[in-house]
Amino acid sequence: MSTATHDTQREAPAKPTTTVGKAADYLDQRTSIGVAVKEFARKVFPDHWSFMLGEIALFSFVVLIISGFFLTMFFEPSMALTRYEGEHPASMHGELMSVAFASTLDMSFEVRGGLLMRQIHHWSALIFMASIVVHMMRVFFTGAFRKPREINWIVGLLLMILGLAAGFTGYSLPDDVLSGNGLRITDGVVKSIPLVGSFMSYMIFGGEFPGHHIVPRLFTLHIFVVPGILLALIALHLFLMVLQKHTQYPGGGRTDKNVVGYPALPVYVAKMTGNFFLVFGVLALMGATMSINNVWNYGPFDPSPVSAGAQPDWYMLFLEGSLRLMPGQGTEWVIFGYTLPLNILIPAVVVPGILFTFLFVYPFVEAKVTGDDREHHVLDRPRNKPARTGLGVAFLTAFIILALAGSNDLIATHFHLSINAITWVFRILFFVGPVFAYAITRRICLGLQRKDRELVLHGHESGRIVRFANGEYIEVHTPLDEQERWLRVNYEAPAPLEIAPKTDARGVKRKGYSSDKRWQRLSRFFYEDRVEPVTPAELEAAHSHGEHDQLEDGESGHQAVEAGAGATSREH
């Protein structure tokens, strides 16, 4: 007896032939990357124009990064003194400087580019705060934040937070006259904190202000803690982005539990490589064409000239309006021998503490009063949570405010008003403003959802006046199609918690009872005037007319005349 055996024989897999194939498969028969290259490539993000935001602030962060290493190179961080001999500007020949005024002098005549790197790089700094505040608003006000994205949202306020402290240690480098003012008001700040402010200006400053080594501590902050950092947490919130996926707008097929939009190879990646390269050739071109910080028209730092129109970046300008606006008379208390400058104090530590404290607890907040431990993936519109909003607008009006204070001079000789009174309307609009912002908000965001209602319950007004044989005059309304009104139904309208009673079976107080109580008010100051989605029933209600149906699906046996602009026609 014999057996006769037949091997199947796989195929071999084709081998790549060109440089970059072979490079690939060498790494990936080494390291599996191929895995996760063909997984990332499968990922699907939602496409909508907001969703920019974020990589314009990636972006600018890319360009900060090459343009501040290309800077590095020729600046020197010294406060020793020396006299300029550089030809240009003519202004500063002789003058006495810093050596780090000096070499940013250099760089922006001598060096080759210097200047164009140099206006890139701050106007790099001005769009990557503003776009990563815009982005904020967008994930504030559609609840981008919600279950399971709260440690996303707080990396980000971490980012937003490191930001402004890249740019404030960046800012105060070239030690001019403007720089100087600013780190004077910081050392102001620092002491204005009770027990330790003294100590912690000394260990700043390393003596007496200004000394002779903040610029050499901020250089390194600047170049290297401070973005090294920054790198970290956005990695970290590219990764817990990517992982969680990305958030959608309502519509129509658009769940909790899937995601509508394109994969990430090649769309997305071929979209970002076009807006990454947009907002370089923007950045280039306004650091070309716009000048910004010439500090050879402010000069090297001297604490005796302060002049009018000396104001931060617009991202600090919350802080200087809120120490413009504190009155100095009566504020300044002695406590047992110790000093407690409140005129400081409070503009610059608890004004801020107050915004940023918010920021960070609204999420957790939001959760505790709706009693909602879901996730969420869905977006709400910013209409369908009037309180979220209506706080959002109202932080919002308030930094918008002390913005403008921190311009008050300029608003003065600008437009010739008086500086005190502009002081005490800002000082006035700073309480009252807020509220009215909230308290209009809420109203408009109540009114587009009662007009959300009427939309989905009787459609769009046709401008059609149709008279039946009875004498009835009617208009006719355009129905919703689905999309439309999937997207005016689709969300949900939480009522105020509900707690149990205060006493229990026995008759004994509840532990705990307290707290719940106070859950309760701040549940009902979110959600007690709210407006309930379109429900099926009411739906089909709001649909049932009789012949008024009949004629708009063209079946009514009444004869119908249609007044127009002067003419008249039969409908049947």
Given for the second form:
Amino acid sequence: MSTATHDTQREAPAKPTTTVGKAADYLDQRTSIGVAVKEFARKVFPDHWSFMLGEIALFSFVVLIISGFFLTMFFEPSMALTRYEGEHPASMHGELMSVAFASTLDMSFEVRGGLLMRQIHHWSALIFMASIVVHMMRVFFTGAFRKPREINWIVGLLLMILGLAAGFTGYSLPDDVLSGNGLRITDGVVKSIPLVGSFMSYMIFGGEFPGHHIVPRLFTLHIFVVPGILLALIALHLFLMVLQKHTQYPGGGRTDKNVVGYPALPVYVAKMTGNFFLVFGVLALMGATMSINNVWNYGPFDPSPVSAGAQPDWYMLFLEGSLRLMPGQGTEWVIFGYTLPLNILIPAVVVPGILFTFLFVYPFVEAKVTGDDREHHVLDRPRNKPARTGLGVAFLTAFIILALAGSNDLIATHFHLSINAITWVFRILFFVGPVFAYAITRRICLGLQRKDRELVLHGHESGRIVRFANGEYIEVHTPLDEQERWLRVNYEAPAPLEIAPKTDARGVKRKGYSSDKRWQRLSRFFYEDRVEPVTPAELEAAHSHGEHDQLEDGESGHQAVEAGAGATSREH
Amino acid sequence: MKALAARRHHRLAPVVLLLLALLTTGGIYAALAPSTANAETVSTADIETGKKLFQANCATCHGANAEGTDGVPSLVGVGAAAVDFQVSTGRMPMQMSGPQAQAKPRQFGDEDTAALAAYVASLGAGPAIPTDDQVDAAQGDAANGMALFRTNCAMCHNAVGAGGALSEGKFAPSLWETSERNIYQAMLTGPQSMPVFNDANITPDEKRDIVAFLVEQREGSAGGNALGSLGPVSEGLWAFAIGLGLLIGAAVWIGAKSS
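For comparison with the form predicted alone, kindly provide the form predicted together with its partner chain.
So here's everything in the complex, that chain up top.
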């Protein structure tokens, strides 16, 4: 009965006349999808170009799926031996190789559009990882990982690690010399794990390296397991983003309780579609004009040869660099007949372990040392959290130094340097570089904050010099407008944690004191030096003693002060 | 035959036999031994010119009679191929000391180079300059050349000869600009850090196959710009510089479009 009235009510205004309208109505009558569409179309998203970095990652993943689907039509994941009968390339004709390698050559030279698809797929993989890393940098430096988004930060990290896994498994599939070298390093790293290493290596390769199983196994992981989990986690990542609403940059009127932006339809749907086509276009252009991973240059895998310039794709380069930097002599210990290869264990397991642990625990550590359990939806300007920005830059410095160390041979040949000297410089820089990067970045942030304070208190230099009757010269400063001021005063500068005293009232030592003390020490490291935002009182004081300025534009300046004061008081 | 049999106990028979045996071995050796001396007939005039050039340009380091000095190798027995390689690529005469002599614009023309080579070859037998036929890439088998290159050369020169780093600032140069003759000569004489690949190690035919493979690389990649054929590092660099650069540019552009 009620549905009948509902239907009549709905049909009453106007029956759809166009084909699309009729189809939409047909669908809506059966699924009520209109409710969801209406809800989503009206959802407001904040506007900023850096919010599109994650989109680039998403769209390159779509391109990966489409091109990967094409490649599976022609790739044969088999390590059986065959003789390549194709004419192209001439250097491969008649060579003995695995079926996997032969099918890679075949899809590159015989299948129409096959090489283009392979190259689009590989470039997309590089861009996928690159955009993930840049997106993570945006999230980290703006503090978008704070409550309630810690879980989504973890999901994002898992996505990045799965991206590494997808890249690694795919890179090894063609069974060429270069990827085989990579697998051999993997084998060595697995074997370096104490006690279980050799068993694990036999398990992974189904016997002694390289065996006959690794390519089919990696294929299953690459086209089924890893992308499956990736898809599920991407769905979760986006769902959480919609559920928690998107963060926004600080600015006039933007608070932790609102979202200032435009509705998804039509603005963001149009922008996203445009961005998708641009991503697809750039990737297709790269695939069409720039060669990538010419496996026939390396030849079919054979465990004996290694060519100069053997490196993994860029996102694995930090591991390669870590291995290249580690001194080999004296770091392999034999204890009771068991070898403990610290020369592999430290660079290939411990170093990445430390880097990833930092990323996983950082949001929780920062929340703890800030003593902060409120929700945050307005992003930080990186300068307003000097310690965080410093740590992020230090992390990137370590990562980049490792990646450069992984390219030390190319640096040597291209800049005519000694590879031995480069390696020693990077060994030292790996420890010293991040410390300097932290200190310098933090100083720059504090300096920028002081500049902001200065600007809020005294306004912009106008370049107008005024001479008074008594001969005094001053430069007239124009006060900041409301928006400018909001941006510069609307932040928090948390103080280090205050902890309860060591002993209670009866002089008994308090339980948990030493743990609190450690957290307090860390908190001091974060927040000991800070630049407080300008308070309305300070602003008032600055303007009242700057009466010279008000000679020029007294009234408007005064109004701005009030507006600014209002803005900041809303914050407190 | 009967007369021969009758004289087989003649007291000079062993001497004659010995002479015959020597003649045969000598003859076979002369016929089969690798021709170490310059195949082309060189005139004494050439050698004289070469000697003068040598004394004016090379003797400071290599010694008046090419016997070598402290830390500078003797050139007796290096052969014409070594001289032609070093001089025609501009590596010799060396301009500055460093981890290794580097290729530069050559200082001697063909004639002077040939005279220098003739002079050094006259000091002691060594590998001769390969003939045009020996270095003709069209006659080589690129597939075999690649297999040989992968096992013998790629660990220093990169998979397709783009070059690579060695220790202490030394390096294996890129082979894309190197002439076929110079590639062959380098294998034959092993300049600087490079080992010698003599004809027993890699036969002349196989050397030609390697030349054929390297010449094939000059045609570029089927996939587009080869990006220096340096592998994943240059690919990663271009992914950031071009790919991500364009995409971030596009994002800024879309972001700036009025909403």
